[in-house]
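Only one chain is given next, in structure tokens, and it is the form predicted alone.
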Amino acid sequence: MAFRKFLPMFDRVLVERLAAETVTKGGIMLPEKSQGKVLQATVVAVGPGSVNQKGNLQPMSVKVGEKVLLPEYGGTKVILDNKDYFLFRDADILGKYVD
């Protein structure tokens, strides 16, 4: 609910990373160091878009609620109501998952 109070500017996208797998398919518990960095996230808020050189608004390529693939590094960590979110530029998002 905290993300409803936060609106990203320009071409920024606010995402919430998915939780890391803590148990393998065989039922073995994974220690924190063995868990890989989660590169999947859910979009929780998007900015209005960027303005090109002609002054036209470039629409965003993702929408709220979509699942996206993030780069391994980058993004800005934002803490809202004791929960971690990350800000990425629209162009930094590698792809989105379609059903």
Contents of the next structure:
Amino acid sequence: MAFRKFLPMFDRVLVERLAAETVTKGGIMLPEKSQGKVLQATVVAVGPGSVNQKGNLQPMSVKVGEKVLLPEYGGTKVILDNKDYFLFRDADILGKYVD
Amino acid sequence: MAFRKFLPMFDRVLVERLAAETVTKGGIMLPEKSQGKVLQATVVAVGPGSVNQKGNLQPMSVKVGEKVLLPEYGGTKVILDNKDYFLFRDADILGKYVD
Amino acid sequence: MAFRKFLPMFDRVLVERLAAETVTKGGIMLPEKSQGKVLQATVVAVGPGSVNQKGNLQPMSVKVGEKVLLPEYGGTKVILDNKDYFLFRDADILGKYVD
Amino acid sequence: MAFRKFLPMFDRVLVERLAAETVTKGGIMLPEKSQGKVLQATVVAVGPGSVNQKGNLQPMSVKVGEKVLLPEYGGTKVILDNKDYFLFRDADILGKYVD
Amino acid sequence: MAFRKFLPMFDRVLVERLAAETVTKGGIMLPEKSQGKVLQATVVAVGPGSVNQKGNLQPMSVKVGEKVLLPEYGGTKVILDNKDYFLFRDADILGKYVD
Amino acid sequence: MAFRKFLPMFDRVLVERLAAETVTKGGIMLPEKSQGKVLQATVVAVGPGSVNQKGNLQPMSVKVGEKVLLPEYGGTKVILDNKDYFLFRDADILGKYVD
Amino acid sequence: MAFRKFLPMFDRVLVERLAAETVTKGGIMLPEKSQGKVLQATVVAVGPGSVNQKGNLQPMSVKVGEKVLLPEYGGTKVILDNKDYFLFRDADILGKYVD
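Switching from the form predicted alone: structure of the form predicted together with another copy of the chain?
Next comes the full complex, this chain leading.
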């Protein structure tokens, strides 16, 4: 795991957007694009989750390796080893693709 | 279910707007339109629900297959297998049609 | 009940504004108008109520058939069987007329 | 009680502003005016109170018949039997006159 | 106490600003002025306090007769028996002078 | 203590900004300035603390006599015995200097 | 530890941005820059943590000596012994680098 070195904090999720054209089991998947941004991504690292007002840890909803659909806006660009990654909050991820 | 593959997260609901003219038991139903947008839709997939401040899961209010009335504004367009779907929050859905 | 078919969600209330001139026991009642909008209405359908932070269901304050006073602003127009209805939140209804 | 018929909802209070000049035990009381609006009023009807996040009913702080001081702004005009009344939230009433 | 008649509601405090120049034990005290407004005042009447989300009454922090320092802004002017008073929230009062 | 007379309320802290140049054990300390304002200060008086939603008193984090670092903005100027002091909220004080 | 003297308060973290070019075990690491600002930093001092609504102390997520990734915006500059440091809230730190 190239990014064992970077641990997102709280409920942040580090994702890598899919390449423009990805070959999957089901054939070629042209990721959904919006204003040139690929909205499908793979989860690369997840934070420990955040604590709610009562002090309880809210577990994360996505796991490393899952394919997710990102919102069009938001996210923070993070460059690690010269590659572009993005940090989103767990709650802002729209959904995930389950086989 | 074409969209078993896409799971909305938290309290999000994936819906498909009704076609312009739908034949129902009660005869032809011209879905309500507002600025050209059909406001009736079918629930295609639902998230697990969201957790409130106390850590309790709020169950969803709509189920897959139900006919619902969408608000005029809001919602996020999601393209899956080249078809348009929309994501709404459970709390933003105005009501449902029960036979 | 023509609208058994439409169930408002959460704490929403479906109302039908009174006709411009309604004959009641007490004689002709000219409903209060504000900018041409009749502010008196009859409750046609009510949602199940909303859940507060603690997970408790807040019961609704109005029942089907009651006469209520609507605020001047707000509300969502809903066309059902080609008739105009309006959705308000329970908390936004100003008061009700009790005989 | 002319307005037994109108019940404010939740924590709303129905008040009638004092006439421009009111004779009281203590002699003539020229109600305080601000931009032509009389700020003293009599409570005509009160709602049941509102429920807080914990589901507990917050009792109302004013009772029918009490003399209160209204804030300069806010309030909703309500015409009942062709007379002007005003709806305020319990929490917005500034104070009351106790003999 | 001229104002036993006026009871502020909830956590409101009725104050009277000190006269421009007040002789105190410690000699003449020129009250602090800001834009011509005297910021020192005497507490004339206090409300019962406000109730927090849990339904517990928050006791007031100032008592009738105490000398307090007012913030430069905020407060509601109230005319009682032709004299100017001001209503502030308990939480907005900056501090008090203790001998 | 010249200011035993003034008690800040709730979680407010009364501070006196350090003179432009202060000689300390460690030699001359040129206080940090920002736009001509000295940001180091001494705590002169503290309020009792504020009560949270549950009614619990949040103890103060600074004590009289401590040296603290003020934020660049905010604070309320208070003139006591013709000297300038400033009121800050406990939570807005950035940090303290411990020997 | 040059900065044992400065203790950040509540959930604040004092950090020192990495020098433009830092030699690490893994070779030369060119810290990520954004608008000329180095976004990698070392934690120099941490506050005690903040208390949530229930009065429970939220422990800090970073420790002195850890390498962290700062957000592009926010933070308060603090000059200590003529060197530039920055204060961030624990919750605003994006992530940390673990070997």
